Each structure stands twice: as structure tokens, then as C-alpha cells.
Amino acid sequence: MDSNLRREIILDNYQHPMHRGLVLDDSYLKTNYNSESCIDNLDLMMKVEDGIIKDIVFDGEACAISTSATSIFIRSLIGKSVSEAKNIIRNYQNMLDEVEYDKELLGELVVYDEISRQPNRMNCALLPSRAITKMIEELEGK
């Protein structure tokens, strides 16, 4: 991907998150999922209805990387199974971990694909599927 799409693509989504703002609604499952190694700490919220994520909205205070980060994730996630979740989640963990991972299945998320050239900002770029496969992890009851 070129750099100055890349950029783009980040910059746009920190400045600009989609699914910005929780909401009063218990059928949501809720998860705070935070860096050890910097100020990122995110509330996400997500609804599911018959194996299906219906609505992911987020809140609280990251870098560009965690909040662009989780605007695509989101985008990329709602309308699809829970399976199809956890299936673009592990490619998207391949991804970072450098091993074969499918990149039409990602979209967007392709965005990341050489944040491991910056370890440092590996735990950004993941904060959102951890906090998602989380949430998907207590709807599971695991």
C-alpha cells in the first residue's frame, strides 16, 4: 500500500472515528481494555443478536494508531457473524505477526501491515481485537 494512502487512511480515522460514543442500552456486552505501555484506554460496546454483530461503539482516550484502529475494526466487523469476527481477527493478528494471513478478508485493516516494523505501537494497533475477542470470549462463556 502507499505510504501517503496509508497515512491517509490513519490520520482520517483518528481525526474522524466512526462509531464514536457509547450508549445507555444493556443489551450491549461492555469491555475497558487499556495499554500497559501507554495512555490508550478504550470502553467498547457491542451488540450481537442471533450470531450476528449488529453495533460496535467506543469511547475514552487513545493515540492515532489505537483509535483508527478501532474506527476500521468496527467498520469492518458489524454486519458479520461472530465466526466471520474471530476469522478476520486471527488474520489480522497473522498480519501483525508477519505470517500468511488472507489480505482481502481485511480491507482496510491492511493499513497496519508493517506496524511490526514499530514494536512499540504493536499493543496500540491491537488494542481494539483484544477488546473485541474479549467481548466475544464472555458471549461465548469462555
Given for the second form:
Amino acid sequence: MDSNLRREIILDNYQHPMHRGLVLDDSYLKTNYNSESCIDNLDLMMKVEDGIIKDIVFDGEACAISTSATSIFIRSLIGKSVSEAKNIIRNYQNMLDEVEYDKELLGELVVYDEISRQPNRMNCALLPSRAITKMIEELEGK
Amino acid sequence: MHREDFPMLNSDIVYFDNGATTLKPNCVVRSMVDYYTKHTSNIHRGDYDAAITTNKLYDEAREVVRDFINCNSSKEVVFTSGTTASINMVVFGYMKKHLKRGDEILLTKSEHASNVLPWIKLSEEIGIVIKYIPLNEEFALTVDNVIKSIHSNTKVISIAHVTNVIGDVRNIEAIGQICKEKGILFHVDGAQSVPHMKVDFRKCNIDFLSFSGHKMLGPTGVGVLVGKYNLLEDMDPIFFGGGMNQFFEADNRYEFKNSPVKFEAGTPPIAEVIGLKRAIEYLMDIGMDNIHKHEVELKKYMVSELEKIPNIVMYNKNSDSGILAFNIMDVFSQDTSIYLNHYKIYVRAGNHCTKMLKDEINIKNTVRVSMYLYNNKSDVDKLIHVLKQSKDIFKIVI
Ligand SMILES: Cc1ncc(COP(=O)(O)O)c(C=O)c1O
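Switch over from the form predicted alone to the form predicted together with its partner chain, please.
Every chain and every other molecule in the complex is listed next, the one we just looked at coming first.
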């Protein structure tokens, strides 16, 4: 991907993130994510009905990479089934680990395909997938 | 000052993270290498030459600290693993034994986690009550607010001399005097002050003083607790084992040694104590007043230059130390620190372990510049230059 386009997508999602703002609704799962190695601190909420992700929202303070990744992730997952979401997360993880992954499936998330060159930002890029995985595990009673 | 003594500075970096830890001069490293290559041995137990050399250096280190901090005797100097360990020893070795339910402790919301969490834990265990002395509009602590916060149940005041985000210098001499008059125990967290200015244990009527070696040109893994001897006599160790006991028997009888040895169970960080000794000697040669003056002047210069950049917000322009907290408007602090790293300028982003300060500043995270004797105007100029171009920040960090 052209690096200007990549930067534009990331920046746009950072400065105007979608789905920002938590909701007062008990039917949502909720998780807080902050990592030991960095200072990002985000809350995420997710509503699942009949195995379909109906909504995800987030709020908090975080850097450009984790905020934008959260925004893009949320948009890619809404409307998908939980198992589709797990598949996307798996492929995303593979992309960051620099092993084979399904580019089509990831859509806009491929803007992070070079993040592994900056090891100190891997955790930022992984923040949304880890947070969503945590909620899915909770949902599945793990 | 003395940049040639610090090998890390040969690599063209600007090191502005001295609040986290400092660089080490050659002489400190050399003193430790000598221990490891010429006279490795344990302390207190050997009759051979290497052990005698090591023992002598270890004992001298206490004298050097005594002289540096102006306490009454080297028996008041306990080597620990750092400020955090020192504070935990005071809280669980002394306070737990002497305080009771309902006794009040005064802290502030700009204390480091190490000077809050032990107290919260003790409160959970024995029911002491923690109160926070209000800060003024510059997030600093005034003597007036200290006086207003004291009640008949106030038993302890435990505060940083210099705080690690705001860098305000508390008037510990006045506060120590008040504590003396009211019979309140006074613990000072010296982690950010002892490395940077003259701290006088006796003059300030301090009861306990904690600080770390690695923030004052010394090695990691060593710190100091200085305590008034009569208090140390009444304090229990929190670690038990070799070196600190007189005897112990199968019928559970035992006797501990006296302070400071009583608090140094097991093999202490010998190389680190030797390195710390050398670091203190080095600092004293330069003179603590000179170091403080240098940092304050440099900070004033930095503030005056930063004021010319419109999108910079500073949070503690006026504090009298080498610490400056700022943000680039609308940029998350970590993005700023990653940006600066691109130009080899090392700063810190975050809440700096003072998670309660967000209640006061309304900003959770800041970029922190913290200076030391080896920083100079050229370091500041590099920072200013890069911040002036920060409209391109996302070209660098993304
Ligand atoms: C004010 C203050 N207190 C305590 C500490 C803890 O010191 P250490 O991590 O060396 O135990 C620090 C270190 O950042 C500090 O700045």
C-alpha cells in the first residue's frame, strides 16, 4: 500500500474515530484495556445478539495507532458473526506476526501490515484485537 | 557539565529522562568492575585480603551517605534495594507496629505509587486513615495547606520532597519543624530531590528519608533508608535471614543485631553499594548547589523557548526543579515521545506512576522532560527545534 494513503487512513481514524463514546446499556459486554508496556487505556463495549456482533463502542485515551486500529476494527466487525470475527482477529494477528494471512478478509486493517517494523508499536496495534478477544472469551464462558 | 564522563552521551542522544533513571559516569562503572574483577567477596565474613577491601568500601559507603545527607551517624544509614523498598520497610516495619485504627496519615495526590500503595495496604490491614493534603492551583504543596490539614489524629506526614511530574520543591524544612512541634512523624521520599539538591536530614527534622541510587548516577538495585536511630531501634525488619541475627536456637529463641545490619538480611547488593558510594563522591565533588542551580537555569531557558511555540501546553512552568511536563496540543503524549525518539531525544510519556494526579490536572498523560547535570543548552535547542516542526508529527509516528 502507498505509504501516504496508509497514513491518511490511520490519521483519519485517529482524528475522527467512529463509534467513540460508551453507552449505558447492560446488554453490552464491557472490558478495559491497558497494557503494561504502554500508557494506552481504552474501554470497549460490545453487543452480541444471536451470535452476531450488533455494535461495538469505545472510549479512553490512547495513541494514534491504537485509537485508529480500534476504530477500523470496530467497523470491520459490526454485522459479522462471532466466528467470523475470530477469523478476522486470527488473520490480523498473523499479519502482525508476518506469517501468511488473508488480505481480502482484513480490508482496511491492512494499513498496519508494516507495523511489525516498529516493535514498540505492536502492542498499540494489538490493543483492539486483544480487547475484543477478551470479550468474546467472556461471552463463550472461557 | 562533565559530559565527557558519560559514555552514553557519545552516541549523540539527548537524554531527558533523568526522573526515571540517570546515566552512569565512568568512575561509577569502574568502581563496580573493580569489585567484580579484583576483589569479589562477600561482606562481614572473610579474613582474606579481597574481603577486607570489600568490607572497607561497604562500611565507608555508609559514612559517605552520612556525610552527604547529614544524619547523626552511619548507624542511621540502611542500604535497601531502592526507594520503593525503603518506603515499604518504614510502613510495614515501623508504622504497622506503632499506629492503630483511626490514626491519620497525610499524603498528597502527586505522590508516586511507591508512597501511596504501601499506605493503602496498611490502611486495609490495620485501619489507619489516609488523607490527602490539597494542592494549590499550580499543583504544588504549600505549608499553609499542610498546617490546615493537620488534626489531632494526624500521626504521620509522608511526602515527596520533589514530585516526579510537577517537580515542585516542597518546603521540607518548614514542614519538618511543624512535625517536630506537633509530634508528627515525618517521612520524606527523596527519590527526585536527593540526586538534584542538598538535602539535610538533621536540619529538616526528617524522621525517615528514602532514596534510590539509580536516579543519582549510581547503579540500579540499591537505595537508602535513613532513619533516626531511636526510631530504627523500634522498627522491625521485614526480611529475616543471614547477617542480621545475633543467634537463633531450636527452641525459637533469637536475637537480632542492631541497626543498620538488622535491616540488611542476606547478601546485600555489594557491587551496587560500592557504585553508589562512588556516585555520591562524584556528586559532592561537583556540589549539589551547583547541580540544582544548573538545572533550574536550564529549565528557565527551556520554558522561555517553549513559550514561543504556540501549540505547546506546559503544566509546571514555575516549579523550581529540572522537571517540565508538557503536551503538544491535540497530540497524545506517547505519540510525542515516539516522535522525539525519532530524533534521538529521550523523554517519557505517561502518568509517571502518579495516577491520582489526573484528579487534579484533568490531564491523564503528559510528556516529561527531566534534566540532570550533563544536560546543556544544546540539548534544549535540539528539543525546541524538533518541537517547532511538530506539525509533521504524524509523518514520523505513523
Ligand atoms: C518521587 C518518587 N518516589 C519513588 C520512586 C520509586 O523509586 P524506585 O523505583 O527506584 O524504587 C520514584 C521513581 O520514579 C519517584 O520518582
